[in-house]
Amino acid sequence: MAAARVDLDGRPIRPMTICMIGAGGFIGSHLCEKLLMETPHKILALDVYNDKIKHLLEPDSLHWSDRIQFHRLNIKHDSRLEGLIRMADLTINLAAICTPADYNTRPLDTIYSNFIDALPVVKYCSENNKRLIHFSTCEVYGKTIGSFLPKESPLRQDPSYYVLKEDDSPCIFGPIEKQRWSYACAKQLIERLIYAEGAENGLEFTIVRPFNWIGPRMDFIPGIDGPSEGVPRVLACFSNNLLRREPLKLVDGGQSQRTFVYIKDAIEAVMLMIENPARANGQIFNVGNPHNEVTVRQLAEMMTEVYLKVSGEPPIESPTIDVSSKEFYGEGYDDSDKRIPDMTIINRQLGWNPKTSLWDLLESTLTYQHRTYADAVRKAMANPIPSS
């Protein structure tokens, strides 16, 4: 297999051992995936949890058995991760506080989580001359140009206002008080600490932006694969509502605009970046799919027109239902008008471009959640919690 591995190039691609720190979550489940039943390498993967994994780790008699291995560690306080980060060629840091409803609740979590624990992964990578793949956000570039223009300015329609480029946008936040761009805050330092390491001590970087990645396993079903109290991303949120037939709660009416694209696409474009490295290394790559733009109010109309196909079940009787973001968030809410990525540099760099429609994506979700959730409710019927 490996020999027949060639890169963009036309080189010979070596097996090599991968460091991933963040590997139970959503996007490290996958790309686990990809890596171990695809290609020679070896993972040391590195979570506090391993619930979306335990399928390619057990039982040992996996045909990949030998080319994973799982790490129970947090990275906050551990010795060992000086230590598994020399034993590898790459580390790919994944581990971050991404879930918007605790930028207002946790700033301090969020900003320690993504960029004060990021720290030590950057300086033992610098240090010992270990390339790195730094998954960072499309919330680093906050408000759009276009968002400050009067609402009726034909500039608005202009895409130069709003679409977003790694290389010339600029990161334009809210005041201070706005604790929702924590999460972004912490996210553009960690990526100009990066860049500086390379420019000043040569650190082989690359710099991931994604724009909300969707598919199976992704976030939580708050008490079925995830905690019972909180609150995920909207996709996910919104799921469910549709589970628990209950409304979907549209923030601020639901005027925001996202682009979505699917967890196989996005991996496909990380595995590219793992095996070109001559192409991958000093680059910052937004990851998104243009074409499946649409308001939050869209999204939930679709999602619940998928829903019905999907589960069979008829509609309720008020699908939607308008909440501030005070109300649902708290206060210290603040929100990007549109997050529209410009490919112009992963096309450029590795010929990537996503596949996957808004509808296909989110049919292969929904399956899925549908699925767990079904599965979830007969296992909690068969066995009964006795009361006391």
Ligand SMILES: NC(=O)c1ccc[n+]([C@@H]2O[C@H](COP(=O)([O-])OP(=O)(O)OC[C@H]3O[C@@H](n4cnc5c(N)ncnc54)[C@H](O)[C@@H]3O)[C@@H](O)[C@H]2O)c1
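Given the structure is predicted, the values throughout are model-derived calculations rather than measurements. Each form is matched to the other, and the largest set of C-alpha atoms that superpose within 1.5 Å is called the rigid core. Residue numbers count along the first chain shown, from 1. Compared with the form predicted together with this ligand:
Relative to the superposed rigid core, Asp375 undergoes a CA displacement of at least 2 Å between the two forms.
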Given for the second form:
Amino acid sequence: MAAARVDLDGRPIRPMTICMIGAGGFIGSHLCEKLLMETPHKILALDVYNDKIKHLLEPDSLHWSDRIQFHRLNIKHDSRLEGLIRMADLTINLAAICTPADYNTRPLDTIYSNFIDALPVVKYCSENNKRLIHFSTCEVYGKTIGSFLPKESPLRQDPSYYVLKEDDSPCIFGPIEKQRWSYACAKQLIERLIYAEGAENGLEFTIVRPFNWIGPRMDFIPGIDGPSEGVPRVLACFSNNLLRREPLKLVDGGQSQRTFVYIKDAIEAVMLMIENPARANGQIFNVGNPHNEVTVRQLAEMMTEVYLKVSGEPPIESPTIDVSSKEFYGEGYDDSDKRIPDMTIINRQLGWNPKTSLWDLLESTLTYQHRTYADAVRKAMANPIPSS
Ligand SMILES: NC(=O)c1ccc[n+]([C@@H]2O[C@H](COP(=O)([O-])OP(=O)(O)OC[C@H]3O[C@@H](n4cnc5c(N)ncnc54)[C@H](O)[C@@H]3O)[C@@H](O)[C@H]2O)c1
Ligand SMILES: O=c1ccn([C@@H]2O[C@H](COP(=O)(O)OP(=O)(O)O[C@H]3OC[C@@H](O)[C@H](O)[C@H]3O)[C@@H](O)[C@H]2O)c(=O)[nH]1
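Can you give me the structure for the form predicted together with this ligand, which would complement the form predicted alone we have just seen?
Complete assembly follows, chain above in first position.
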């Protein structure tokens, strides 16, 4: 079955070894699952944690157990990193601090994680002639040009003022004191460094810019499988509110717009990059779903409706509440206004298109959240003081 695999140009795909850094995270766990279940490739999985891939590592009797090896390490300081990159044909770097609540409150950790810690990975790939797929972000675009136009300007409706194109759109960040942009800026600089390694030293690279990939296993539910005071990304924040039957918090009125793509669709795009190096090398790819655009307020309303359906619970009196960004994230927060990915390049190079509607992806994701967490949340709420 695996031997019959061919790439987009009809050439057989040879089994490869992949060094996946950050394999224990949300995207890494889905990518490992897909690679093990549907390909013959081997994975060297590197991360500080492995809770989200435990089901792939244990028991030893799983039929792919000889194709995945977990190495618990922190890439900040571990001499095994270069050896592992050398053992692999391809390195995929997912490791990062990537939750907005950290960007303005832990800007140094954010910059180190997204720039400094990624440097050795790029250097080892370049020096050892290894291919690199690096995970950047849609946040490198920052704000849209349209956001600077007067509110009533008809140009705001013109896609050339808001659709984000890899080879055309500028990167527009706020002032330095808005530390929110520490993440986007660090990601932009590592992109430029990788691009320069390609241009000057021949590094074979692909840069991925995810546009709000969401699905099961994203982040954590505060107080259940993560810190009680922790602030995850919006899917987990709203899931937590729904599970606890409390109002969903809309930051600054929930007017920002996002496009959400289902993790399983997005993983298909990464698989195409992995298995079609001739089409993916030297490229920067937007990966998102331009058809799934909502304001954060609309997302809250849709998640509430879907959750009531999958949980069978009755509605609460006030389903949402407004909070200021200062109250929610603290000083130095700022926001991207709108994020619609242009899909021309990924379509042309890999023929990829997202499939899943926002309603459908929320239905499967919230079914997972309800099954995984509802009992634990109920118990935690009934017994809020830990019993030593
Ligand atoms: N999920 C999205 O929609 C999205 C959007 C834009 C960009 N991205 C990028 O994609 C990548 C993966 O994102 P994710 O959503 O899976 O996040 P995640 O936080 O779930 O995964 C990141 C993983 O990297 C690991 N890691 C971090 N620092 C490490 C270190 N020093 N050594 C070893 N492991 C380390 C973490 O333990 C974690 O398991 C990140 O680079 C992120 O910036 C994701
Ligand atoms: O409880 C909440 C949480 C979040 N929000 C809002 O929801 C929107 C989306 O928030 P997310 O936490 O998903 O983060 P963002 O979309 O701003 O950034 C993300 O984008 C791409 C990646 O690089 C990162 O995963 C992250 O930076 C923001 O406008 C935020 O202010 C709420 O209104 N309420």
